[in-house]
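Take a look at this single chain in structure tokens; it is the form predicted on its own.
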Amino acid sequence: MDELRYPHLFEPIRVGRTIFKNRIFASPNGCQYQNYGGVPSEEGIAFYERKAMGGFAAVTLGECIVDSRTGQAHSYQLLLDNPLGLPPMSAMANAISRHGAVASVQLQHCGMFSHLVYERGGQLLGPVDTAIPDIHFTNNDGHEVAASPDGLRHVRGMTEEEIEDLIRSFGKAAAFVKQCGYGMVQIHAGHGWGLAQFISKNVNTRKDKWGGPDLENRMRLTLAVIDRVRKAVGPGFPIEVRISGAECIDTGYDIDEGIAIAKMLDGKADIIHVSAGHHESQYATTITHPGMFQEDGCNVKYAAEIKKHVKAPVATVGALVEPAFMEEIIASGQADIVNLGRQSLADQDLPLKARMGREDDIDYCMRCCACFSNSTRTRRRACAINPVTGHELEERSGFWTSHKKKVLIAGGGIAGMEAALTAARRGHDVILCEASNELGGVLKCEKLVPFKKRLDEYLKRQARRVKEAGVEIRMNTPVTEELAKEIAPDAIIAALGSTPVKPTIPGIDGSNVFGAEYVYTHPECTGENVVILGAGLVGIELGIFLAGEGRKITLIEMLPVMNDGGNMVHMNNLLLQIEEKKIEVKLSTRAVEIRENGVMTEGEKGEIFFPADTVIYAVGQRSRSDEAIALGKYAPEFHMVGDCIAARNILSATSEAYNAARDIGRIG
């Protein structure tokens, strides 16, 4: 083997008495797989172990609560004060460390945002007496309703005794995880959680030694926690402290104060882990978890500034995917360690692939936020482009067995390619037929969109993998009933996709009217003033793309809300783009006629005319279910996946295709 392509990235680093085999750490993911009492389940253990198997130097369990009586935000957090957690937590530590990774635990207290404590009748505790907006829910009429009478949750400032109890809780938790076999702890003092609330000069206005205008007082709790944790784990045991380099909100601190905080941690924290943002702000959350509109490594600047002022190793995190870029970060001295969050879901094997020089085979995170939305909705981990994520236990146990079959895949889009790959990898003879002259399906129309760069790369990578897997590919070949009968497969997977819905509006066939799919590949066909009918993800993203090309965009939607397609986290990023690019959105408005110079609509205020040079319809997709169903009688095993069932997102299409292909051949 030639010299390593990324020598700085794969140079081991010694922290305390521990040697980390490279500079790529798996940053904390909340552990939504657990049993009653907040202890890890077998699924959770397999989830984290899979990262260690992929070559990460450290794997950190996220959202581990040091005091469940006062600091728990929701039901899906690991509880470090439950003694019954010893066996499964020990099993987790062993599962990670046996693959050469350092197993780490994030120690957290949620402070005044410990919503589960409140919902169970407990008192919210924070630095000072205050009130925070209540958690809202939506009733059957679509209106948000506060759960408490005054719409607020009241927080009581912690007494000195309660502060000392909290410090002891961190120490006990650290001793517990060391007993379980973990090799590092991460103290969470960022993102607006418990310790960060004490650090904040706008939140912590106490008059005693624990707060006020003096940063030394506001840092006192965090430093006392580090001291107590050090006493619990002993010398040489790595202690990592996570902070926000800047909170990125009007009431938060900036990078200058972030530097001051880091300088006070220097000499006490073995690793200063620099993130950014604040979880209570919609805007700042998109900084903590960058979306597809931000550049790679957009938060590295915070770590780079802090590193100029401290001696401790500095870790950076946020929108890091490409090994070459990570190598440059380390080589240039901007940080000593890179942490990967969502990228560790998209491809758990990134470290191994990068070390082996197989960068072309890495699945890069698209920052589509499907993982966040799925975990928020279902409390289960998932990734739009990696169907193994969330199913690591099944993968590890070899849940399915298969007998070799002849498999016909009808359609070469997202679902069809994943089905073909999975079936081929399981040893089946696979024939993939695609009606067009290119694999990739409908989404390949977005290849010109700058913020969909990773999607285009993924489609090309999947197409290459299908060819390399030995799949017989037949382009320009729609799967008709006659063809299916001629091939006589043992199994058919129908992944025919869908077709755009063309609304029946007077003027829809005008020369100034186009479908969204066409405009994505021919943006030059649009004039300066564009009206888009439909404010679902397709219409919104197309509007953002065209606005970036200098067009003035108006979105018209019949419903009273924009449709996030089940991805509410991605919608936060879209809303910020809509505001930034000054896109006009008209809800509860129906187009009644398209004219040469615009669109006549009806809404709550009667008829309104919107001038436009170009009108685009993006009102949904119609599944090709009838065509798919017709193929079912030509094979003993038959599956329908993706859009040919109903409108799907990438996550659903990939998962359905993966599992359908794995089901084939279970009976010989």
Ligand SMILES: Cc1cc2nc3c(=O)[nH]c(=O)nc-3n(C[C@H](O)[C@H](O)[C@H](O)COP(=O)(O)O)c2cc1C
Second form
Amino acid sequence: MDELRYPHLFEPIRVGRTIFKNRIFASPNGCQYQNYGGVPSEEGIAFYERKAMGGFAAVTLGECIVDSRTGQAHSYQLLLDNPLGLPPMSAMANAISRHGAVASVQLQHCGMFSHLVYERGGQLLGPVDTAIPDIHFTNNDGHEVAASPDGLRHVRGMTEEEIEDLIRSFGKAAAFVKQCGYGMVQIHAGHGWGLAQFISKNVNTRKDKWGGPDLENRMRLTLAVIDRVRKAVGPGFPIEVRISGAECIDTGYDIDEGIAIAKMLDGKADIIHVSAGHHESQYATTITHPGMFQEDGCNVKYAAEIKKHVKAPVATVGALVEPAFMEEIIASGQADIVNLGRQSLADQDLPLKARMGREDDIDYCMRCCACFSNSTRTRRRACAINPVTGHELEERSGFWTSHKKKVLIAGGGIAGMEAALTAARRGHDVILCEASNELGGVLKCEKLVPFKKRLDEYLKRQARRVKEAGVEIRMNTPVTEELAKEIAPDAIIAALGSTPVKPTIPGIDGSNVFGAEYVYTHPECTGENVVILGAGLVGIELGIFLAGEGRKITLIEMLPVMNDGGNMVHMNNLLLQIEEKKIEVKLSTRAVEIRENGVMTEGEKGEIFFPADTVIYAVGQRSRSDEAIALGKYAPEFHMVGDCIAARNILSATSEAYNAARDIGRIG
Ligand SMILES: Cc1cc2nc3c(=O)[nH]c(=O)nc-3n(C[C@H](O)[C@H](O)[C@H](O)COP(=O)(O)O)c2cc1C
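Complement to the form predicted on its own: the form predicted together with this ligand:
Full complex below, order starting with the chain above.
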């Protein structure tokens, strides 16, 4: 190798007495897989270790609570005040740092959003007496929580003594973290959590030295915390401080105040980590975690602005996926460090692959937010396109030893390709049969959709990988029972997918009516005024796509709610798009007849006619389960994966395919 491909990205950076081997840090992704008492489990350790193995220079554990008595939001946060955490926290630090990454811990107090404290009957504490809406009718464990009598959760302003206590708890936590062997701490002062509440002018209207209109007073707590942490960890130990460069809510602070905040941190914080947004606002949370509708690196501007005013290294975060783009950020001086959140779930090996020039093998995060939704629902980590994420311990488990088998995969969609790839990588002889003339399955129809660019890239990457892995690919070849008999495989994986449901409504066969899949590839077939039947993900996303092409869209849904397919975080982004693109949504409304000039519906308000020149149906998919089941008798080992079990999502398809392929050949 003559020279590094990304010289700025891979230039080590010295912070305090620590050398970080490159500029790519793994941004906190919460914690998960705790054992009782908020200490990491083996799975949690493997999750973070895997990132370190992939070449990240620093790996930060998210949401580690400094005082569980007053500052815990939910049961799945690591608790730094549990002395029993010492052995597993030390094991975690060791697992990360033995791969050359700096292990770091995010020190967090949730302030007035310490929901678990409230749910256990405790008092919520914040900068001032206030109340927050009681919208949490189930707690984070999914258990019902009694609603408060007035629909509010009451917060009490902290006393001086409680503030001093809080400062002490940050110090104690930092000392504990250092004792465990971590090489850095990250103080969380952003996203609307505890310290951020003190910084925020509209929240912190205290009349004493800890708050009020004067930023110096509102910053006093964060600066005192840094001082206390410094005392605890000593000189030279890197202290990173995470802030929102701007809160991006009506009542929050803007970038000008973000700059002022950063200037006050300069000289005290070793790294100023500039995120953006606020977790309590539907809009601002999509700034913190940009969705597929935002540009790559859409938050770099906050870091770049702050960097002009401070001497400390500045880190940026948000929607960063491509190494060349990261290189440009560092080279152009917009930031000194890049942090990858979801990209570190989509491909833990990004730094290594970038260094090795293997960019075309990087799995780029699609920002589908399945990771986030899954973690909110199940408290487990997952990634739609990376079946290893959340299963790192199993990845290295020796349990699935394999005997070489002849494996027939029926169907070359997302599930079929993942199954073929995993089986081939495990040394099996794999034949992949696809009925059409292209791999990719039903979702390849979305290739014209700008916000699905990364999905299209993923499908192409998988198709290439399948070929390179030595899979025998037979295109235009449906797996009939005769073919299955003729091939006589040891194992069959049926990945036949699903077909669109065509509703039986009078007029459905009219020349103005199309299925969603067709319209995705032929958007020009629609007129100006479009009615889409079905407000599930397919219908909504198609509506957003067509609205972007200048069509007026009405979504008609029989049910009283839109169907987010289990991805409520992505739904947040969709709702904002629906609003921005002025898409009309009619719920509890059933189409009863399609006419040449529109759709007649029945709803709570009786019959309503929606004029339209084009009508599209997106009312769901029917799984090809019968055809899949019929293949079962042609091989001793048989699995069904993906939509042919039931039409669902990419995450189900990839994880089922990966696991089925790993199960094959355990018995010789
Ligand atoms: C599943 C998940 C968990 C997260 N947990 C934390 C956390 O514990 N603390 C935190 O400050 N940010 C957390 N974040 C935010 C990320 O660190 C990051 O700032 C954000 O996802 C934007 O970066 P990205 O576009 O690279 O994902 C989390 C994000 C995701 C997707």
